[in-house]
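Let's start with one chain on its own, the form predicted alone, as structure tokens.
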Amino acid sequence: MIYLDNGATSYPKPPNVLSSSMNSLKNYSFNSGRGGYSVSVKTAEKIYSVREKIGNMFHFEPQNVAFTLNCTMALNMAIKGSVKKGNHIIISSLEHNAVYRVVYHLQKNGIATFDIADFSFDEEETVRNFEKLIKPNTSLIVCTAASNVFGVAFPLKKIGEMAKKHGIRFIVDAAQAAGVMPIDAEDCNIDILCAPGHKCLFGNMGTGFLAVKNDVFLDTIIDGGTGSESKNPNQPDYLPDRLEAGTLNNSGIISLGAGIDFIHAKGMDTIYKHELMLTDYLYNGLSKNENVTLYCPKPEKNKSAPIISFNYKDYPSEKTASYLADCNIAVRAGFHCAPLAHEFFNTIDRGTVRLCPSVFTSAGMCEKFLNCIKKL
């Protein structure tokens, strides 16, 4: 099989996050932190090393990481604990369901309301867009680092800076861009950054985190057990703990830092270069191709995440990626849980193919994809 679904998933999954995965099954199955014994504290001091690995590559310290099942759960924590009845978020015109709905659900039970900022390719327009729709009740600013349909990214710096002028907490979906594109919260700004731990950071599915400031404070969505202050029937106000209600996905935060490991031994920036060289390819093939539709410019390093959206003729998306699963490539078509998105670009109508290569993608293997389009 031809992978080319990365936007949805990593895999093939590196050597050492495998192996990490067995050896976390039989050696750290573990509460961590929960009990005296040997075993337990060892599995603690492995789940810490991991907030340490994802401070590090994002600029944050360890006990302000915050593990999750996923980026959905991190930006539901992230908005809701973060808004105050009669607040105003403004969000942007590419977001995933993961932020639109969250914001469309607080709306719709009169808590906050929210606009919609239209991206634009000049990174000062965008900032405009932010700031024009900023009231005296806005709080927050949500934008993805990068569409997960078009692959363009935002000017996160630029917002950061303009929301902090305005005192307003900033929020980042890195769903597409942690692991692959640098982020630096401390120079962008960023308050809260949410992140899975199953895309570009190659961990298993069921992994994800959020990342606060030191003077960023939650209210909770979910309270529970945390091992600590257990006679007290509120959630400890400190963290991780605050955050962390229930037992941790040891075996999954654990691959989580073997991705992380592998990222540093292979080098992101190599990673990255890669992935564009494989879009940069895929991209001018298709252009070539005089029934295909592209609807962004070519990727380009620090604009875009390796993703391209495409449509052949007036073929309804899905009748495409069937094509291609015909031919044993796998990519995803449809909606991409981003209708603000495909309005944005005008693709409601059908939706797109994306392709979204990673750093096991080889030119060979875009060549036969596009191979298979042109007898398409």
Given for the second form:
Protein chains: 2
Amino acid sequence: MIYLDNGATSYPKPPNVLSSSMNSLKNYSFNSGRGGYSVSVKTAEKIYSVREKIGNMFHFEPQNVAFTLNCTMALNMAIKGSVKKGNHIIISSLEHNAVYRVVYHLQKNGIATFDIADFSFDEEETVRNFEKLIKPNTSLIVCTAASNVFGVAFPLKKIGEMAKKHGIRFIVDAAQAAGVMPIDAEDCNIDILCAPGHKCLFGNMGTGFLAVKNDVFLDTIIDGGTGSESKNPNQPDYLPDRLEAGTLNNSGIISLGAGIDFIHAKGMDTIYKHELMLTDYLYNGLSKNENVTLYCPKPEKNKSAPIISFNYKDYPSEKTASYLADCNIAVRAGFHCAPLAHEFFNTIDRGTVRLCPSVFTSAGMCEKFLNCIKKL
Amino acid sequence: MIYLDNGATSYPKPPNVLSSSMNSLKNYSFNSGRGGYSVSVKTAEKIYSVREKIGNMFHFEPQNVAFTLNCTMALNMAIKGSVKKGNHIIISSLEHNAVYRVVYHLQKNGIATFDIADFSFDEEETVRNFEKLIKPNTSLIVCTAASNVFGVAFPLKKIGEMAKKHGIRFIVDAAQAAGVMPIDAEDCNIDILCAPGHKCLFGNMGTGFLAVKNDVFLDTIIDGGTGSESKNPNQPDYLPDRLEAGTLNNSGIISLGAGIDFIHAKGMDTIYKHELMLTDYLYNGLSKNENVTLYCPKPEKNKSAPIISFNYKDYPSEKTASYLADCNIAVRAGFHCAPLAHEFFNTIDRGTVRLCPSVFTSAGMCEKFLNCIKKL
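Alternate state requested, the form predicted in complex with another copy of the chain (shown: the form predicted alone):
To see the whole picture, the full complex is given below, headed by that same chain.
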């Protein structure tokens, strides 16, 4: 199989991720922070080491990293935990349903309203598009680091500066960027960063996190046992306990730590360049095919995640993907849970076929893909 | 190590759970329901087979089983998704913070109020204790199947009958019962059953589920991509999509399926009897020690989960557990995230030491534990 669906989840996982998963299922599957016996304490230390790895990568305090089931859960906790009745939210025009459905739900329930700021290939214009939507009650800007459909990235540093100037909390959905594009939350004034563990960070499915700046306080949407302050009927005020109720996915979290080790060993920049080289190759190959429509400029360093979307003739995107599946090539077609992005790039009628190579994808695989498209 | 903390998470996991975890990390780590390629479709089928196993075990439709990070997340989704402004909730006096903190949060935010129904060793009295708290605006009864501290079980069938008579939704927290005590949701009129996958069901940590009756509609607390109805800004109305936003913990879910296979191969009744035999042995041994305080009658079939709590002299429970940790015996001490239960059984000053054997615990291990206590 030629796997070009790394935007859904990265596959394969690095060998050290698999070995660490198995090791942690055997040796770190104890309730950390609840038991005083040796293996429970060791498990807590191991989990904490992953908080440190994430904290170091994105510039957060380790204890401010809270683990979740996935990036969607993290975004729900970040957005709903931030909003008070009467607030106004600004999101980008390329948001995933993990953001769009959340703010839509808040608006439908009369809790907050939202507006959508258009992406522009001109970074300053993108920032202005956000800024001009600010109202007196705007409390939150939520923006994806890069579109999960078209790869284009947002100027996080500039948006963060603007948000800070207005005293507005800034949440970033780093679903397609965390692990491949460098993100410094301090530098970009990001108040809360949400990310999956199983995409560019190479951990297992069932992992995600939100990382929160020191001065950010969140209301909880999930309450429950934390093994701390048990007599207090409120969630503890401090992190990560406040945001981590119930038993964690230990082996998943530890696999995510191994994924970060893998990235450091390879070099994030090396991985990013390899994937951009492949998207470049794919883009050039596709752009020579007169039957193919591409929707954005080719992915470029620091301007895009390594993701391309295309369509063939007037085929429904699913038809093209189905043909590729018959060629043993795995891609995702349709709307990629991002209707806003499809509206913005005029692909809302049939969606797109998405290509996401990884560090494990070779140029030869991409060549085979291009040959299959030629034969379509 | 002698592990008597299976109430936190079961350890070890059965061999087929470990092998299935590794197999699924390699072969089923694809986004089910989003991709049309062969391994994605096979993954979706594998995930569905676990819904069927859970559905069969507890008497729900397979598609009404939604997977979560843990039982806490499931309970939050069940309770918060059920409650409308002005509703009244009744919970039991032995609830875990995964229920207590949830209803407390709802009350603090002016959404719902709650009252607490006392447990009684007389089943009819327990039911009356719930019934007499019913108000015109009572919409929900939430009850644990068995106390996570003291093991005592609630008469679910009788409470369910009473709830049905009054047209009140009935949610059961089966954290310590699912997989070891038989629960038939149809027979007990349970509208929503919440359970962890990693305790008596022998799956990995990072797994839980809520199973929902056909006529039960829940508002969502987590919104996001479902790979279905992507253009709809609302969560789909149908299950499981409505309650499963974002990427699932595939290997965890599949491990949970393997855990259920293990239970069927051993026989749930055999497992339950083995664990009760051990709690009987532990209880008898401890009750002969004049320095030990026990708080409940010994666990009895269909009246209790295989869990015992005790204290030694006037020691803080943590001191006893720490001594046991030095003997390489793993138990949990303190409040077990269940302050209500400690208030009820008058252990709120120092908590308890909790003993939870599993099918992998032997009588010899329990004997060693009793010998250690003798030497204390």
